[in-house]
Amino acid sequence: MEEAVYSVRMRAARGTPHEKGGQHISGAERIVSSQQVASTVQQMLSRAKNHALGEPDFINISIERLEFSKIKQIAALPLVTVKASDHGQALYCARQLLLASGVQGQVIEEAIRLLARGPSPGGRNMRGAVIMDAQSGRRLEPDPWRGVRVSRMDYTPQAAKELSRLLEPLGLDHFRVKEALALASKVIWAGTLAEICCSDDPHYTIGYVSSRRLGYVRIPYLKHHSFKGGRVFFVHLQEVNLTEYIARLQEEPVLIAQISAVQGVKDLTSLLEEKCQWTMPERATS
């Protein structure tokens, strides 16, 4: 008999719950064994109550049993950091990386404007992500207040250990890096062309661009103190079934079982020359 595994998810908000428009404070995702559920809940509760954005008024922790045989096992995106010394250079890098990934220039500018002013109506932070057509810039997420929240992803124990081994010499063995890589890997696997993200945490200034062509590229200084933050998923609308795509992001559980290349800092030109030769394997359809 297969050991039971559980999806444990935490969401924390201020003012009112997320579903009533509350300010998003914190979130976390794990897929763990039954023996790890209690300790995981305690860790998530502590994380929610001790966030840089302040103490939340509402904390929701959900626990869901999963059928292990139905969990997809995928590979992590290759990870690299692009050299940027200030916010201006960071934005230039992000623009070039997204252009190289197939996103139109005017669409990139609209996405950056959303990250700066806040992607939800009224310029507030959004719990989930914007979905944007890479050619027209049209927003496609069903609920512009909530966005689309990627859920049910984690690493296998072996992959988590290998990732820590590779990140530690670079000074990157931190839950922020590992969780962001897991999320970005699922997002691209699900059929996304590219993603841009910067945190809503004013103290965390490193953002990223990820794509099928480039992998996961960390960008120092992408988050300016004036930016609200958020994430935008770019898709080719004519190539995706939007309903199925959103269902994969929100509902289909994945475990990262394979760690790809982990590199240090590279300048933009070298990065583009190297990464544009790399293509992620096609998403499994079964």
The other form holds:
Amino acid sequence: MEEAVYSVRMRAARGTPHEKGGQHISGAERIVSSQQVASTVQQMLSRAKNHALGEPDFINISIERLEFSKIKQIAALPLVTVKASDHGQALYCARQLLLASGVQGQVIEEAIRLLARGPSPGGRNMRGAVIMDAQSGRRLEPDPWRGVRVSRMDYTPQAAKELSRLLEPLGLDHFRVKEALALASKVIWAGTLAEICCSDDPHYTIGYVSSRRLGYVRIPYLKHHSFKGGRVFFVHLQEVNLTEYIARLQEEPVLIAQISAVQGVKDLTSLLEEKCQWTMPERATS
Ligand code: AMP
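Previous: the form predicted on its own; requested now: the form predicted in complex with adenosine monophosphate:
The next block holds the full complex; its first chain is the one shown before.
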């Protein structure tokens, strides 16, 4: 990749712009070379206009030049799929995975309630994620209508190729899987204890739990058709400086340069027994 690269970001809303409370329809984040900017903008435009939540009225695409040498290079979380045959089993798996990652039981229930009801105060989906204290369940994001949007992350071309090579035999070489893994890897790298995610796309029912301890665990059927969807990032308040943590999530550019293990379906018991081989890469301390 050449010296100058570009962060290309898209967000689309309906009714009014996001800033005025419009409904979030879709968003995307890439870091690309200058030759790829135009095609990336085209792809994002077509993605914004073809979302299952409907056509947006406002599409915002921003392009920002980044200095390649200043971008942190990190490793992806290891990826695995847990065996679940229906929504009940999926919820059970999510609860067990989050408990094993250090999140309190009642806090997990509150997070699942938010994903079902829609985490914004109006009961709608948000553009960003909820930040929640893993001990008390207190919401910590400064704006609960918007949430915190993780931005400026992607793969190096070599890492993207390697990930495709590993995902392809599992039938998972899809932009959704790759983008979610990039986001989750940055989120854990930034100091998050664990995350739960359900798409806001009504047709996409696979969700995930990721954590420092267990890596990235895809969970089939996690999203019930009635769920609004969203993301919750759990943190240990005593471990993070919230302002710096949020700045890292939103602003610090990160490229995933190394791919970790990619595995197929495992049952919950063996997955919990396995010790995660992934070690968290160094992060500039705050
Ligand atoms: P998606 O996986 O794109 O269907 O997104 C599901 C939900 O995750 C959205 O409704 C947002 O609340 C949240 N979300 C999506 N992208 C981001 C992001 N870049 N940072 C934080 N939260 C996000």
